[in-house]
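In the block that follows, a single chain appears as structure tokens, in the form predicted on its own.
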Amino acid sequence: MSEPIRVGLVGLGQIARVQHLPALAGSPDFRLVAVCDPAPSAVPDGVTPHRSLAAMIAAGGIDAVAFCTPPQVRYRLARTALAAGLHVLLEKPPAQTVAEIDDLAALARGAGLSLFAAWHSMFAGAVAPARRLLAARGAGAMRIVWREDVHKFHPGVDWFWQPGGMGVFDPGVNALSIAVACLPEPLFVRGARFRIRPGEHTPVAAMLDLATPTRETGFTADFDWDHRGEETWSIDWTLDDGGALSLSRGGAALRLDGATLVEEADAEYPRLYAHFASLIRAARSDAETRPLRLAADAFSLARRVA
């Protein structure tokens, strides 16, 4: 495909406006031609608004769809898009369950379409160099700390606390996606402790005990979406040879024994869309499920704590 890929954006919430719209505006691979949201809202010039996915598909003129809806409704919408012959990008978390992703991947494969489970943190600048270092020098221990204030970034949003909304794992899967992308071994959940507020169904904070096939201790995750103060999005590894590897700012910075290796501005979504374009042009899919599997395992093993 030599012409820009025509894409429609479904869901115009915060993540769509802050990340997807700017990334698409600067992309040489895509041209945003339509948006879909049930609530009337301003859209970029030259972009056609729709109130439903069915109306967007019926209007024609699109090759792909990027979904930024809550995960609870995403599976049926994505299935409809694939049935209409459209390539599909799914904002994280890509669906409520791993089984839904597996089914969508099978549908895409059978139709010769691309399905992209877009774990945006995997495209942070520190991920590739961290993966190379960990492959060469091993990981003896790992500590994830992912703390922020949900009221600051998502004021008034309540679907996070309903079944399928994932609670603190909505941001926490970003850390898990980085961990599985960087570690040279598989990662497992061995135990979890959840803090769930009265009347809600998903945790606002979680502590995880993690392990690899060769390390049963020393791997932990601390997720808090009720944090007051400065945000922390960090992963610290102790290398097998005693070195200290520290990822911070959600993957935009990386230090080895205190020396800076990576320090960049946020560039995840431009890289993410470049990868989506490469998938479409190669007729491939990237339906990564490991971060969602870890979150599901945490829900399976969790104890509630006060």
The other form holds:
Number of protein chains: 2
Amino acid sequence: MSEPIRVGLVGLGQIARVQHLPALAGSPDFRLVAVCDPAPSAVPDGVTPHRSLAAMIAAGGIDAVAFCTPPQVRYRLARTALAAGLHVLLEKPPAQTVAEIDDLAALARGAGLSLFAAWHSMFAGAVAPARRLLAARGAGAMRIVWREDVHKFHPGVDWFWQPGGMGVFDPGVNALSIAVACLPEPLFVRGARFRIRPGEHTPVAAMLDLATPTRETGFTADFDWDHRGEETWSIDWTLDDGGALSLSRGGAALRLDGATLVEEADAEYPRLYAHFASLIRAARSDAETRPLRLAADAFSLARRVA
Amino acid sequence: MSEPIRVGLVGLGQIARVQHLPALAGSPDFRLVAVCDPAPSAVPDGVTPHRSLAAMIAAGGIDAVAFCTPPQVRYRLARTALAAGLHVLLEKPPAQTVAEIDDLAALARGAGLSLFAAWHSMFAGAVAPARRLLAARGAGAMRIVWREDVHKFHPGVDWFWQPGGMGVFDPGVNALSIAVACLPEPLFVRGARFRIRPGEHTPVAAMLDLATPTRETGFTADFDWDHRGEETWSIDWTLDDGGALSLSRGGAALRLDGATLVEEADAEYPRLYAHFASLIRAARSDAETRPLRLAADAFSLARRVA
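Having looked at the form predicted on its own, could you now put up the form predicted in complex with another copy of the chain?
Now the full complex is given, and it begins with the chain already shown.
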């Protein structure tokens, strides 16, 4: 076993507290040594708090940084970290635009560092078995349904509706990340209908017509962030032989023709950090851009509906 | 000198008649042997007309195909041509989405064929000297102004305002293609303001805030397709040493501190076909996606203004 990788966590908001701190506490690969936040709170014992990334870098003693800041500032901060010789993990979405991710990936490659665009839903338990089944039996159709109540999961947050806030694509990119991870073929956006509320700049609901190189119809996504009642995070595939493959609970469950293949508690972040460790030890990057690219494609092809 | 490459032209609309047919007639590298259009007219002597790509392929005797169809159908047609073993040139924009271009590039690579995403403005006379100057002296600021009257250049055309029609980004991507070809650093979209007229889905005017890895401000684009009077297709750079580099006439003219460096008649398409020939002979592709990616990024970050 190698020495643990010394990691600093930048941005101590909800996702850091709920997912990153527990995953790091349980990780055999990493040791959390520092955190950084303009107003650090809930700092674990034995971890050094900093007010800025510059201060954290100046203090030294870290090998890698995980960014849980709002996406607007990730690109600049990640550049600073890479320039300081640190491996970088970026929460999703990894940046505001695909061009930024590609630039960070080139920078990491040139410096021999690992960049990890951490699309957490790709590490849900259903993803690997779904990918194997779809590779073997083909995807004839796909229906994504991703519906939840934004007020339940993000009370009081309103930057989603500003330009760059992505609206319903903030959760929707999770579905798209699972879809691209599972499908044996590339996925394209063919058209989109956006529901944008008056005075807002991003959609609260979106319907996407999708396609693959060999399937022009039968691939759809239905995103709704104004949904009341029980949330739905499901992807249903019709296999080429007629079988029915159904992913639900955001990827924590998978059924084939009604029979349960996967049913687990959420374990995305422990797997995600294990992958980050494997990237660092193999001197590789994983700078996945497809989910964000599909979202941008949908914006560029969108029809606004009432 | 090798044998001329036998080429078929698909889509005999305005751009084919005004640019592709004359460029091919003057090319030492290509021989136009077939055209294809649902209603072929103005077919040059000695060239075989076909009603469909399938018929053109079935007739045989061609090595390459140039697509001048509307962008919505280019991806499917290009796949068909690559599957038939033909080299492919795509007018700009090469497809509806970046994901489609990447898929075609992978297909071409696997088949040992050349794919050329032909962003014609990249072949304007000012581009190569501007690139050399900017590489040597740095770009401290950039101001793109691309203003023209859509009714003057495209009378009666209204698909621009439908989803996927791109609106003012149809000419605007020409400016973006020049910018990415000239700048020594990557270019990012930081924000955008779109003017979309009632009942339309794409912007008639757009203002972009752009950035590079080392410059967060001073890079802008001003696109207006509702402009009256003389058109403007210019890019002004402030060099790091204070020099003023000015590209105008869409890239046909270039001045440095007021002194003319380039002043030529439009010669984009002859250069473009010479590049296509060099790609085919070197068994390479040029599947440039950055202009379309920047446009999609602008849509995804846009603020709608009145």
